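Only one chain is included here, represented as structure tokens and corresponding to the form predicted alone.
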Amino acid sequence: MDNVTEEYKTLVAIAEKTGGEAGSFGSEDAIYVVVHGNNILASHALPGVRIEATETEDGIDANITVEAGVTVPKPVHLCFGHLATMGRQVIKSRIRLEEKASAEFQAHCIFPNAIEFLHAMEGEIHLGPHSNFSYREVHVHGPEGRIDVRPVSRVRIGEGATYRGDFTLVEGRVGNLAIDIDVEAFGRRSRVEITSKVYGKYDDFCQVRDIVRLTGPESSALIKARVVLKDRSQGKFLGLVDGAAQGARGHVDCTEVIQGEAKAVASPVVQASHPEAEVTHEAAIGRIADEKIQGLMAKGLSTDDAIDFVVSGLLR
């Protein structure tokens, strides 16, 4: 690709270092979209995948469709970000997988300099019968500031379809985070897996809300959260699975680790709206063992570095 902007180069370089595959952007055999603020810097699709994206006042509005029977061999990379210290970016998207389609999406949300910034994502995901979709969202923030992050997803899953969602925010400050995911698995034998990994520091505020309704017979769900909080940060987790159909199975698994003056609340909620559904949960809030930190400090690490080392294992 010729005449690429400095914004493009910077965003892509960070994306490739934090989970993206080298050469994923700019390649003729890859599918990608790169957005800086409300400017679409690059967009590339391949047969079987349609991307319709327009610039709005403060972000973009996009429709992405994977056509029936199409298996996308490489991850679809979506890079959203801004290099300024202040501003806002609102991403509105509708992703649809038609019958028997399969794709993995990786969203890279990059704000290395943000101090006062709003990043909002409003997404709708519709999975057709027997489709398979993975969505991995990784955030990279700078060490300063309090960026507001508002990812909202509404997911609808058809018969025999599988949805896997993974949200990770462990690089830099979290700021004010409010994840809101609402899933309805209405198709028979549809499957849901949602994972959230967050590392709060200083006075960050982290809120994770994952709601899954299993309205399809023999549907299943796993909600998993790993939240680490240190300093004066605070975290709240709500994970709810409603078994509302015959043979529905669900489980909520939450672990929150606190250090310093951090505070955590975990609310795993399970309910059975059908007599032949089964839903379970487990939750734990604890601290990193002092002997682990002291052992690493004895090897030359500072207290913060020792905690970060242990946390990296918990959030891997």
Contents of the next structure:
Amino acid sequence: MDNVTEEYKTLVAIAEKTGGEAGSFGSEDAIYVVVHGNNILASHALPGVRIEATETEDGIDANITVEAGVTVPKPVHLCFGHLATMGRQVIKSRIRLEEKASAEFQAHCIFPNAIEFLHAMEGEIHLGPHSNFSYREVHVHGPEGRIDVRPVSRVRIGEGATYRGDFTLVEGRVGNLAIDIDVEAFGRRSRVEITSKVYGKYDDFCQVRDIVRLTGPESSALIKARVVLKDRSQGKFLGLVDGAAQGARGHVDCTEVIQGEAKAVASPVVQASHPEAEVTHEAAIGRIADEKIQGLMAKGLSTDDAIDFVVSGLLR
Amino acid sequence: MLEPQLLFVKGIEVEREGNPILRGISMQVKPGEICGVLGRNGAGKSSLAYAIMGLPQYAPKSGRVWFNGQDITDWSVTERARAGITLAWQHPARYEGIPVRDYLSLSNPEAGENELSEALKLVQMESHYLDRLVDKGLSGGERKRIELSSIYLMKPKLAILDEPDSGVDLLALGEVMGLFKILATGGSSVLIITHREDVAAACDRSYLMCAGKMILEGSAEAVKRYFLSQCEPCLDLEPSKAREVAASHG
Ligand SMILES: Nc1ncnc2c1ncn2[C@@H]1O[C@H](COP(=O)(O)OP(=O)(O)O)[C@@H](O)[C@H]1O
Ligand SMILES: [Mg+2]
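What I would like now is the form predicted in complex with the partner chain, since the data block earlier showed the form predicted alone; can you produce it?
Let's see the whole complex now, leading with the same chain.
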């Protein structure tokens, strides 16, 4: 039991240090779930939100429903993690927002000691008509880790509903990351915004794959990626928007910054399978200019600290 | 050496892409003085600043640089900065997403909100600039003034200011020039690179550069007078001709 308390304290302490709403864990007026490995350490719901979570062999399986018309005032805080060096954790979830529901989810995935680890998230998200959902996922990995991170999401967006997804992995090592987001905005005037921020180091491998099909008339999408790669890390970005309905509008924006021997590939793909759709893109891959780094070194920063400082601005 | 020197540059030669751009430069800066380097565009003033700061592209192929009694010729930019040398670039770099507050704090991590505001006030900027970003949203003059206030916060032993006046409007110029005195009073030596006569007049002593050589050293007034009378007619000189002139000056 003491162990569980320790695990809980460590995970929550890191989560709260890493931004987002501090102090929601353990609070009576907040919704939260804290999972270590396949143990649900703490969970709290409020009227209007149903959480059914079961422990599986290597993780959990959860259904979360925000009932029709309910606006969740504070972010729903999810914390998944493991303090071990090796192992696996698979989080399966189905999140459903009923008509006119509104909620913001903040997930922290915390693996401070992981060296050989698989962390998989398989999420299905259904947004009912005129609902509003924002999902922020922040990862904290240790400095040594070679962790496999596989966030896979399938999102379906109904009429007039909005989905906002934010993925950030800028602390510690990335390891081997493959983000895979597949969105279908089928409702009329549905909206999608996906932002990914990743900082790869050493021999990290970062793959971001964001695919949005705009099948709802007048639906819109913005896919944005900021990927910084240094040392021998590699990055691969695929952002695809298909304008498949009348009046659909989409934009893909990707900036990758490389240092050292890092390699980057960026493929923004836009297609208009409906003649009255409009989709655009911009992509850039560049190095940090010497004068930026030297300007900071002239204030006493080391080369590495100077690069980190420049990058912190790019990923803000 | 009888007089104490803070910076001592001896016979440095720097080449860029096979062209000699500093050709045997020697000079000194004394503790607490405001020292000027004058010269027309292309004389090599910025290159001299980069060589003193230690940018690897400007590493001298011969000659040495001493600072505070130590031979720093092989030191990195970071090591020189930690020893007390800093440089305000002629065109300071921009940083996407970095607030002015964070940028200024790099120069003095201990400085609180009041000290940061004070440093901005010295260059006639309001404290609301702390929340702005050091990116393309700032004008050239604003960016330069922020750089000067960051130098002030750093309290270096030697501040090299490369054309600190350029892009700064006339109203703020008085404050910028006042800052040289404030730096010197605070114990910094200041090396000012300029081709403006009013800025040159704020120096205790000056050098004149031409085509990669130091051709004159003397009181700020004498060097300024020579610069205005002898260098102005020189405006259309070809670089090769300029080298001849510099050679004829010794
Ligand atoms: N990277 C470079 N490659 C070749 N020539 C250069 C380079 N940088 C500067 N120079 C040349 O060196 C000379 C001095 O330049 P600079 O130090 O910028 O002069 P100043 O600051 O006095 O105007 C100029 O003729 C310039 O064209
Ligand atoms: Mg210059």
